[in-house]
Amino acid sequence: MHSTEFQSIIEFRRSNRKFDPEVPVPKEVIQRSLERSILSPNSSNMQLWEFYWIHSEEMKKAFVPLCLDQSAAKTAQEMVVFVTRQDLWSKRAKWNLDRIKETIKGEPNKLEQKGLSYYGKLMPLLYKNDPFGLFTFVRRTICFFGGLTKPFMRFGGKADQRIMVHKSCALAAQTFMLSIAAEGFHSCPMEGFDKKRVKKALGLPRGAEINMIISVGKGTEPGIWGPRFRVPYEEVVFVK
């Protein structure tokens, strides 16, 4: 079945860099879109993300120079900062573990046992680090020997962890932008920003990282910088 409604949302969503100052974005539009973002797929349901809604005039004004005075920031009615929280892995693993325990009545079945082991043992092995790199060494050793005779997840140090949490956060950001489009408004994902100053402005801890900042508003014609160009389907899609 061909979904014309979803196709129209995809076509409507464009990175608009200049928003109409006379058209506000209702708060419920942003709230609904953030609620939908929370439903996004993410690695192991760890949800190592946070979303900072820049709503007050004071904060929006403060973020314009932090976003390098981009027009998308200057004219934004609202902004949302998508943040990765790799440092919260232990807390989120426990949260998942507690959810599983709440559903167990009596002795855990095989599926419940797998869940308990997954969040109680595997997640600590996957995310834990130490100053000497011992856990990285253990992970790489397991992956090396495990992959000798069968397909095996190749996972090692902090770089692999960062990639994983940023992928999940980016999925949430995409959900947010599609939701904004479905609500009849426009967005622009911004990568041009001072990440150190943004972290300071939000009071984020050292372990947090900025994934992207998305500005929202009612787009204007000057905000679209030309027709949408994409590399042809045949150059990027390979059927094996």
Ligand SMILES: Cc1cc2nc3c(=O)[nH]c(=O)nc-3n(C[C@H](O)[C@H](O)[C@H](O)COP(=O)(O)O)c2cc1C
Contents of the next structure:
Amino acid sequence: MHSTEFQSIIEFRRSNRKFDPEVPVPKEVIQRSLERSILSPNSSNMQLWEFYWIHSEEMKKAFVPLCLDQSAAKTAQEMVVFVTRQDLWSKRAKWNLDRIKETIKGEPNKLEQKGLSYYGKLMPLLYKNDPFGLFTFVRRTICFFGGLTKPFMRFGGKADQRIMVHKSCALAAQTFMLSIAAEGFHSCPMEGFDKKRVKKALGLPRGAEINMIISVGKGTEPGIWGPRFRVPYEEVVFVK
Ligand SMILES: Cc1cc2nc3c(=O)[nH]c(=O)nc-3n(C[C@H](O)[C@H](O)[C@H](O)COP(=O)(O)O)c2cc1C
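Structure of the form predicted in complex with the named molecule, please, following the form predicted on its own?
Up next: the whole complex, starting with the chain shown before.
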């Protein structure tokens, strides 16, 4: 299938930093886009993400300085904060476990047994931490010996866990931006913000992290800062 429509959405999406103050974004556009974000692929379906829709005038105003007074924040009609929730791993593993258990009738079959072990045993092994780094040590040791003679998923400590949750969250953010473009509106992803203050403003616990903030509105021409430069295909794509 060759979709010209998808191509046009990709081309339409640009980071726009100046939104038209006269054009509000219908609430349904944001809601539909968030519903699509939730359908994004994510590591082990653990869904360690949350989306904070900054909608009230009061919150939008509060977020302008938190986004370092960027024009994309100043002129945003709506904003969504994409948040990783690594700290919710146990709750989400149980949630997945419960979904599998719901489908089991009688004795679990091989696939169901695999699912139960995946969320009941493997997820705790990947996500569990302790103050002394014992779990990281155990993971590294398993990977070292497991990988001596055959390919093995290399997974160690906190850095790997953070990469895992941020990857999935960024995919949700991308789905959101493409959806906003498909709805005929514009967006700007931002990493220029004060993560500590943003967490405080949202009342988030220590284990949560801000992945990115996306502002949305009807873009204007001055909001596009220049042509879309990209390093040539040949320089970044390697066919092996
Ligand atoms: C994770 C991420 C963070 C970004 N942070 C900012 C930002 O803080 N401010 C901004 O104006 N643009 C930001 N951008 C937008 C990029 O500058 C932009 O995507 C890039 O220049 C390519 O342009 P395009 O999006 O129009 O294709 C960010 C983009 C990404 C993916």
